[in-house]
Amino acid sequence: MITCPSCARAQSPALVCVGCGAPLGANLDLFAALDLPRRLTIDPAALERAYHDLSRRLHPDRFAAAPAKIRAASLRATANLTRAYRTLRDPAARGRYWLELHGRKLGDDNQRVPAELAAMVFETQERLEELRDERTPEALAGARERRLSVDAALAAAGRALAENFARWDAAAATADDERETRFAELKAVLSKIAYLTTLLRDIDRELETARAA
């Protein structure tokens, strides 16, 4: 239970009091400050009209004549807000913020580069270094079909990701002798993803050298 610094009820962690209104500043997971069911799969118009909501009643220029306590909850509720935001609205976040939920971490294995990423990766490397020596039109265009390669990998990923999250979604009303493997899949995709972001931001990254040159 907390007690609310504004109206003295005591009730349910929040961030907000559903008496009074006034700010709690509850330490609550990213889904319960959002008000949203602890799901992998999030109607991001649904993430988008809780976060605006919230952002409006706990906003600390509403609070800033309030008391010292009342002024620092309003801080305090704003900024796991913002963090529950910017974390569920991103896939990838989501799902490594599910595997902190469960005291899980991707781990020294998944920090490797996928085994079918290898080939990928080497080729890529390859025409980046050749863009590097040579800033040649075939070099130019060799590096961006890569990026369209890895930007198309990225994009099976994301679909991987939510396919997994929709597994996670079906079973989390009932025991499952799965979970381990789910765990797996998830840690598996966004080691990948996690790898293919940075191969197009050095992608990205070599072009943008190479157009400025």
Contents of the next structure:
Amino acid sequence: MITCPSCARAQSPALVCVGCGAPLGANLDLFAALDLPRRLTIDPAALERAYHDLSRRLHPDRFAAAPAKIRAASLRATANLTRAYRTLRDPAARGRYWLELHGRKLGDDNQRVPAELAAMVFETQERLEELRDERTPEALAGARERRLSVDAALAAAGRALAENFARWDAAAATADDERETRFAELKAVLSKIAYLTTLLRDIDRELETARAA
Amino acid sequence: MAYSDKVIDHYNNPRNVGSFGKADADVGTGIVGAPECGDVMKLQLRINPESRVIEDARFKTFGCGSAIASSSYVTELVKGKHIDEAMAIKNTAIVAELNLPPVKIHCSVLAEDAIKAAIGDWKKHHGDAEPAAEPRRAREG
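Go ahead and give the structure of the form predicted together with the partner chain, now that the form predicted on its own is out.
Below is the whole assembly, all chains and molecules, this chain first.
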């Protein structure tokens, strides 16, 4: 239970006071901070609406004349709201937050990357090295061709992530081993996305350098 | 973060960089990656099929100084060792030799994984299938 800084009403943590509508500044999880159900599948348009609507309602400017406690609550709520929006709008960041929410971390059991993925990253880095050594049209075409395949792999990983999200949303995993399977699957796909995203950034940097030369 | 002298030495003078021909039947290749930092490492070992001793090693790593130093050091470490001995190499040996700081321990884990992957690949081609992988144990730094 928390107490409203404005009307002193005791209530469960929420965005705004049930009695007077003042921001409570409670330390909410990021789904609650956006007034969204705790579901991993999020409609981007609904997320935007929730963010803009709550930004207006909780904005510190609205409480400029209010007592310090309420101004502070509005600031806390707004900061939490922004963090929630930035985290939840990116599916990979949302997935990592889901792990965090369940006391887990992506790096906490150092996972082995599948051999094909490591080989793909290695081959791509070799193409980029060729491009650095020699800016031939062939090397440039090679790097562009790798970009397409990395992009496609990233899109496929995004779909796999969405499927994992849908499984969490469809039914609570009641059996422990089922939960573990889902967490393992989530970690594997998130680490794949992280790896491919870094690789894509490397490719784009090299292509940009080649273009500028 | 300051690199140790040994890391800098391996980084500036990497040992055994390069690769063996893909057609070489006595060569096992392991490619391993670290998604957290984007590093990727390729280790190749030439293994004598009779004595099962590692006669030569090559590596190529795209990554930070510690990842390059870890793989460079590993190529020196495994040469002349029986594959069973090489399989028993722990990442802690690499950490100790190169004075890796805690944030770079994953580089040594990657190098240890590369040895196992390369030997596993060689065994696959020499009718000596790897027994089912043991569950990944916790690493010490």
